[in-house]
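As a starting point, one isolated chain is supplied in structure tokens, in the form predicted alone.
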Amino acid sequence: MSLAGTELPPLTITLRREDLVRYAGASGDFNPIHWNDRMAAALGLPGVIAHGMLTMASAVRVVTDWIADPADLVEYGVRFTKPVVVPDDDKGATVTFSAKVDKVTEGLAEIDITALAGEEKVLGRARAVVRVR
């Protein structure tokens, strides 16, 4: 059975300001663009934005939720194309991740990941490589 073309189950998350505060504490990244509207606006951003690494880590969950053993993830990389703007309200920002197996060679599957915040694609060239058995 060929895995090429397989679409992984999508994952939708909601990021709220409190999530950014928790991530800042865990990562040590207290840059004010992740919590202060005034600072974000002063730097030309559309609002407070989620940490890029938080978005990246959330995106790979669509793959690690699908594979039997997360240790089978052997490579992962993304290019950041747009920030995830997180409003100061109870709704937060919804980000949907989807993924599709592009090809399988020599026991490795290359999986392309798409991340959408609303209608905006926020990651470009997001790809994971996993061991398949």
The other form holds:
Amino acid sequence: MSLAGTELPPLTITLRREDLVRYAGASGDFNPIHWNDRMAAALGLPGVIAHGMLTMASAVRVVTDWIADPADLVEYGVRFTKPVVVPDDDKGATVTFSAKVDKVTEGLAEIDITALAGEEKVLGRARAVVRVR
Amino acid sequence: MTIDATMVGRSYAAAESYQVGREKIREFADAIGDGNPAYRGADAIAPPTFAFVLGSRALEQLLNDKELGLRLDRIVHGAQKFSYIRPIKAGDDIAATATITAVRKAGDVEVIMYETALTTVDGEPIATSTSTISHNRADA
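Cool, the form predicted alone is there; where's the form predicted together with its partner chain?
Below is the whole assembly, all chains and molecules, this chain first.
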């Protein structure tokens, strides 16, 4: 069975301010750029932005939902290329994740992940390596 | 206060080990909206990016280094990578050590790369985390 080229089921998430506050609490990352408009603007950001680690956590769900056991994740890396701006409204920001198996070598599958907020890629070089049996 | 290449190699160990609890894992999984059953129950493992939370105890020490003079509210995360030896599990007692591996300056912006080693307090390696952060020293 060849897994290379397999497209994983995509995932769309919505991030609202309350999600950022909740992630701040759970992760202990209280950087004000994730909840305070004034501080975000002072740093030259277009608005309050989602924690990169929250976007990263959501992106890998496409992979861990696909493999039977998340313990089979061996490596996972991303670049945060564009911030996910989360407006202070009820709609929030929507991010869609998709992923495709690039290649399989010696029981390890390399998977490329794409993260789009609107037309913008918010993650670059997002790649996970998983053990396949 | 500034950052330069002489700071490469500085290491920061978390002041205390991190005792991983299953309720904390569940809280974290809920916060990232991940309902995976692997992250719940007595044998819970932690979601992959939870490794960053454990490393943040060491990052705190790095941020406390007066000679670097970094401020959390001036930091933006540029890149992040994890290599996992095994998942973090409820009941683990984890030590974290962050080491600066590279620094680069572009005007007021300082780009810092650091690597965080996560091991159990008994020395069993768990994961390595590689982070790139940008610190902006300019006042807006």
